[in-house]
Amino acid sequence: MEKIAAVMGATGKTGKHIVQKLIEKNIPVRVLSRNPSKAKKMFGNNVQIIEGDLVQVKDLKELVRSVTHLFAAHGADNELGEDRYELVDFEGMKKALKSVPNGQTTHVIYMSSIYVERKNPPYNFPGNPLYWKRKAEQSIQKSVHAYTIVRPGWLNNDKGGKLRIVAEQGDQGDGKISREDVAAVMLQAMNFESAKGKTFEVYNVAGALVKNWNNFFSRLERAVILS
């Protein structure tokens, strides 16, 4: 089956790397943007641009129809108002999931965050963004869709492909990671059944680069989701 991708948060600091990597792989890409001219300037004619806003639009059917992979790298940066964490991070994700046509096979690949499972995270913004990211995770995990949830450590804008990427589970660790490397992990998740049903944290460390991505995903445990 031909891969067709849709990206939420496409013009963001991490989302733009996801889109660029999809373009480089010659995978058809559809992006959601409330600023089509910005998306056009960033990606040219290499993507299909769907004008819309995660909060304002009624649904996301035009974005997700026929896609095999839905990348979610969106995120609010406000604690109040119509673009607050609850509405963008949580309700926006729920809207995307609900918009996928019945019977359509779509792999959801979601960028979350470290600390979402900790009762007293060392740092949190007003408005509880970690709480709403965790709620979005749970919506994905309890949906009918295949999923991969990637929880990056502290994001930076360093060049990717320079440091080793390690994956952990249990939300106990801490560390930094390049946004470009997060995008690389999410793109690799498209290619392996072993990535499905997995929720994990990722960090950069010194060492050899990952060569076997199937092993990278295979050693991770599948989540047991309680209804």
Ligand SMILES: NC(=O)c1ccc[n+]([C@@H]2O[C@H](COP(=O)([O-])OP(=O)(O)OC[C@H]3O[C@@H](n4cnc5c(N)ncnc54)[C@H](OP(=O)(O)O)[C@@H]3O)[C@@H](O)[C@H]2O)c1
Given for the second form:
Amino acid sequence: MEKIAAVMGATGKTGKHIVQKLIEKNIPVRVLSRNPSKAKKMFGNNVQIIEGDLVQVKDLKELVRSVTHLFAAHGADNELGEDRYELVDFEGMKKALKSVPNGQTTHVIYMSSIYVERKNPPYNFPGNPLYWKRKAEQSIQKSVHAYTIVRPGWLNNDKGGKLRIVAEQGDQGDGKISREDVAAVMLQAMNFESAKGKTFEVYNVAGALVKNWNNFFSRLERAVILS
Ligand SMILES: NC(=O)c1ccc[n+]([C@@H]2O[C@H](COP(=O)([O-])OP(=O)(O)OC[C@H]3O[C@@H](n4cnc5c(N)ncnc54)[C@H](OP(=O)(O)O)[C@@H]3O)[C@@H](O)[C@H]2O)c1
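In place of the form predicted on its own, the structure of the form predicted in complex with this ligand is requested.
Now the full complex is given, and it begins with the chain already shown.
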């Protein structure tokens, strides 16, 4: 089946790498942004731009119609206001999932975060972003859709493809990762059945680059706990 992708958070510091990689692969891309002129400046005529604020829009049918892959790398700008984490990160994700037409096969590839499963995270941010990211994960895990949930460590803007990427499960670890490498993992997830149903953390470490992405995904367990 021909791939068609939609990207939430497309203009973000990670989302832009996702979009650029999709364009390089000649995969048709639809992007959501509150600011279409920003998206146009970033991506030119290479993408279809859907203007919309996740808090304000009723549904996202125009964004997700016919897409085989839905990438979500959005995140609230504000902690406690009208556009807080609860409404952007969680309710926005739910809106997108609900907007996928019945019977449409869509693989949801979600950018979450490390620390979402820890009881008392050391960084107790106002607005509880980690709690709402976990709730967004759960809405995806419980949906009818195939999914891959990528939980990056602390993000940086280093060039991707320079360090090894490791994947772990259980949310016990800690580390940093380049946003471009997060995008690379999310793009690779498109290509492998072994990436589906997987929730995992990713970090950069010193060492050889990942050569076999099927092995990278295959050694991870499928999620069974949906609490
Ligand atoms: N900081 C860390 O170390 C860390 C670690 C792990 C995960 N994370 C999470 O990873 C995610 C991506 O991070 P990033 O730095 O790449 O993000 P970013 O640069 O802050 O980009 C956020 C994106 O979300 C979109 N967005 C925000 N509010 C929106 C709304 N109301 N409606 C529609 N779109 C909205 C923005 O789109 P427009 O402006 O175009 O509308 C933008 O494209 C965030 O959720 C972040 O919390 C962060």
